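Shown next as structure tokens: one chain only, the form predicted on its own.
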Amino acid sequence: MDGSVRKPRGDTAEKILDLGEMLIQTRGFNAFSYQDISTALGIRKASIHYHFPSKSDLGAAVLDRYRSRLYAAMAGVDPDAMTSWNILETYFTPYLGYAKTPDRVCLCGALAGEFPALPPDMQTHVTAFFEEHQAWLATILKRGRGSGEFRFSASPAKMARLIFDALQGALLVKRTNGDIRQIKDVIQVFKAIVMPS
């Protein structure tokens, strides 16, 4: 959202960013190179550098595209005209979405795991993602709190690190067992825990 990093142009961009987006969330930044995109999307790896001259510049791109999704998903709620709940319900479906597939995960959370080993401009657009979602996160369960719809003793912020952290887990241990319930489980435990009776 800082606009740091060239927005590209093109269908070829665009499907360069997908594909580099889905061997992120799937094999990691650092278990994929140029040659896997060139061979997969029939294209020359030169045609990949004139759009991301280097790896750092097409990962941070992907990173930078996805928190522009996050942040129009998040301008879109319309809390006038919804519950906190239902606020929280529609911001679980991305994980719910990523539940069901075999092996796909936050493109964030995927990248926590090799973060010591992340370009610096990536290592920024990771951290921001998870201080600026949290942050967002904890806003909603404060409004929830606020309405009386919520009732938790811990401060929003914790309780956001709480649901977030939780979120973020299930998805890499859905991974490793492919149990959908996994995450199901943890909004359903959330919603027990904050909800009153």
Second form
There are 2 protein chains.
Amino acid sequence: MDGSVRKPRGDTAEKILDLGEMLIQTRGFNAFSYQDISTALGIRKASIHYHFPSKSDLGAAVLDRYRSRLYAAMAGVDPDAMTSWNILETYFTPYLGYAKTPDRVCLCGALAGEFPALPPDMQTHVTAFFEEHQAWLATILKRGRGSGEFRFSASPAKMARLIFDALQGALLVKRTNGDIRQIKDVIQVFKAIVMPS
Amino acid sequence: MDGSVRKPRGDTAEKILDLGEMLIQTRGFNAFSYQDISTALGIRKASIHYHFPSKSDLGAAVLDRYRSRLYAAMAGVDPDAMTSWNILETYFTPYLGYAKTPDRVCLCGALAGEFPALPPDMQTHVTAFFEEHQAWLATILKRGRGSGEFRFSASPAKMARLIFDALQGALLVKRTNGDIRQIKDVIQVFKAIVMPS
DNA sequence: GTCTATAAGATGATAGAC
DNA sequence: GTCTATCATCTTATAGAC
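Could I have the structure of this protein in the form predicted together with another copy of the chain, to go alongside the form predicted on its own above?
Whole complex next, starting from this chain.
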């Protein structure tokens, strides 16, 4: 995304990142501790500090990896090999995957709830994540309308805001009621709006 | 809402609730402490514990008051004196109010980000809040369609999910980028969808 | 109803041995 | 790279004087 080469990480660091990501997604950044990771992985807190000196370092590293992974997925789609709606469906897949778990939401959606309490590095990541995802969605929507596949009168940027905000909100609300329709309905209705039959 | 009579509270308790509400909305539940309130109000931590023995009590009381206040606003609208769209606009007003502040979001939207880490009492409040607001929105949408003011093909419940999720998501995203269009665009696009000219 | 004082535990973090 | 040991600080919470 930013062109930087990402350093390979050892097994332990990777496991810490995996768990940190899950803990933020399920409980939030301020509600988990190094002790939680220590217990779950069977290593001492000092070992975690060796890999990630401060909690803010860990949080930023989790965000960096998360963004890279999703960005690679977005950049990997070949627009000419799929319909625009299929591209959107591919984009929705991870959200639906989280919705199938009892309590995982988008990493940045969870962090947005405590945004002003986050370390500056992490705030930057969250802001950039939202920006790049909405911009990408706008390009797909624009392309789909240009090809005649989609029909809507608002600007692609505004439609992108609507569906992105709705996806983020849907995951959060879904977690509080366990009803997967919270997100499925949103996708279904959005489809009917941009692809009227 | 639940028919219970709410006890009047003294000045100090009310100030604690006011500040607690603001702190949750701006920083989240796990990121503020009794010390924060103590400092801001110029009282000792023990005094806060006198009014709200545990932090979970305080959180539940904040939620109870917040829900009652918004519920009263919803119950206070006279459907026969306003257009359905004007009723929705009235409903959107507090969201737009928060969006005009630098870092306030919906109380329950903030809490949703750390939902599994919340005390059970608070979880119940958040779940009920989302449920009752979506149900209320559905009735307004149904009424508007029945009267011919609105036009949409999905069920009112699904349309309610879309706009509610989008509002919650919009507030959270808006806080990360400071751009009020994040929520204004959502409302504008939604209006164009349900009220095609 | 507010205070002082204090407790018991968790937190993020560091030093230094192995 | 992981450990033991330790730190200073913050956290929620309580007892008891005023």
